[in-house]
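To begin, one chain is listed below as structure tokens, in the form predicted alone.
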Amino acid sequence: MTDSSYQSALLAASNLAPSHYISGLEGGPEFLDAVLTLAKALKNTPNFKELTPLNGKILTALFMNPSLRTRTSFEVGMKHLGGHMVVLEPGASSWAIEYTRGAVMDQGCAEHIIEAAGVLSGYSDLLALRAFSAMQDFDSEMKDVPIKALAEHSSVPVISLESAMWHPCQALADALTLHEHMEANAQPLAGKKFTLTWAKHPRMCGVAVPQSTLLMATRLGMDVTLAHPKEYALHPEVMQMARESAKHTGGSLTLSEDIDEACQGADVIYAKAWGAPCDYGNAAHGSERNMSYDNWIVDEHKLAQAQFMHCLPVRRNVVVTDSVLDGPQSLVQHQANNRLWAQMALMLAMTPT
């Protein structure tokens, strides 16, 4: 890959960049393809660290929840590109933030997002926010108030580092991983069976990753099977978007309540735990329900000839067995490494010049 290839990929992605990147759907399939092309160009440009295209640029990221891969890959990526990342932890290293318009702020939050977004976007070239679901009210939390409020009041682009509804950066890295794996084996993505399966877990987990994964796989034209016990349905709007996406790309979407059946003949199995919407607000009951489904674990029998994917962190021998996770068909480290490349490409495309 030459510098000119990288420059042309950067120009194409920048020209298609949306105002914000919250769901991962912004910019349409053209922007998705452009970011993936740019990520590949970066990986194949040996001297990319010498280019420092974001020299002097500042990303300010607010983390309301823990992070290992997201925080580290963004910080390292920004450093590689010549920029700097400021990390704030509302309620810990900075004031707790209220996101609801019209709120009477007589409780714990000292700062409102209106002022915070105005101040931080005045200091920065990019803003980012990680704000998980509180697992209290499914319908309310699917409105994604924190990230949407930040975008509404920011004067610079905003990137979601995971919200209650979506994890678009994980989906970008997963798409890059699938592209690279299939290209290495001279196989097309279209028509491959991609099984996204629920897995048991000792705690209630959000739906952001499975919802973004579902949309990603259908946008790539894969034949997607979504497997989960009946209580664990994803958001109806996401399901409708996935059906429309599969129809548009020539793929398919099949639902199953049988993990063994869903995994049969799969080319890729992506496991992820998430909480049942009916258990939001009752974590103890949700955890008990989760662990009652003993067979919902990916083992060697279910894996067969498929590649295994997971966003990490993962509960070993609960979500997936050691033999699968550590075996030759596991792509989890490849996925994690691709967080860096996909996010560098995204930051390059989204940063105003």
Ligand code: CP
Contents of the next structure:
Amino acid sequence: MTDSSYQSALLAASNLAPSHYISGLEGGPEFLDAVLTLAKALKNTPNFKELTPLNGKILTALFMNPSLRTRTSFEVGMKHLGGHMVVLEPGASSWAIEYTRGAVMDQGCAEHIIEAAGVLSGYSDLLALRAFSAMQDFDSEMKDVPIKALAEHSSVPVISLESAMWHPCQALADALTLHEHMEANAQPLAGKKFTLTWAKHPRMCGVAVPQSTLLMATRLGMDVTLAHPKEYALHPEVMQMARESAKHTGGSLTLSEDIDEACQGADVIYAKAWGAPCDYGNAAHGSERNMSYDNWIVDEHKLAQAQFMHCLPVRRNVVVTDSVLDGPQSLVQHQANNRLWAQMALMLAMTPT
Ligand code: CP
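Switch over from the form predicted alone to the form predicted together with phosphoric acid mono(formamide)ester, please.
Up next: the whole complex, starting with the chain shown before.
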């Protein structure tokens, strides 16, 4: 790939860029394809750092929750592109932020997102926010009030770094990983069996990763099996979107409550723990329920010939065994590395010129 391939991929992705990137569905399949093409072009442009295409550009990222991969890959990516990332941790090193319109702010939050978004978008070319589910009320938290409020009151593009509902940048990197893995083996993604399985975990985790993963795999036209114990259903709107997406791309979506059956014949097994909607507001009960499903761990027997994927961080020997994670079929480091390339492509496409 030459500099001109990179320049044409950049132009194509920039022309298709949506106002914000919150669900990962913005811009449709055309934008997804354009960002993946740009990420691959960047990888094939050895001198891309010298081009400093985001010279002087500022990304301000608000982290309401911890992060290793997302924070580091965005910060390193922005540096590689010639720009700079400012990190804020509301409630710790910056003021705690209220997101609800009409709130009476007589408790802990000193700042409302209306002012914060206006101020920060005056200083920045891009804004980003990580705001997980508080795991208290499934239905209300799936409305994703914080990231939508930031987008509503920002005058610059907003990228989600994971919300209660979605983790779009993880899904983008995972799509790039699947593309590259199948291209390296000269095989199409369409028709490959992709099993997304729930796994046990000592804590309740959000549904953002499995929901984004489900949509991503159906958008790629794969034959997707979603496996989880019956209490762990994903959001009904996401399930409907996944069914429609599979129909549109020629893939399929199958549900299972049996991890062994779901893993049989899989080309890819993606494991993730998440909390049961009925346990929101009761973390102790949720943890106990999670750990009661003893067989829901990916081991060598379930893996068989499949590739293994997980977004990380992962609980070794709870979600997946050491032998799978450290074995040659594990793609987890490839996925994490691709966060950098996919997000550089996304920032390039979305930063106003
Ligand atoms: N996968 C992922 O988002 O990792 P972090 O929580 O470390 O950012």
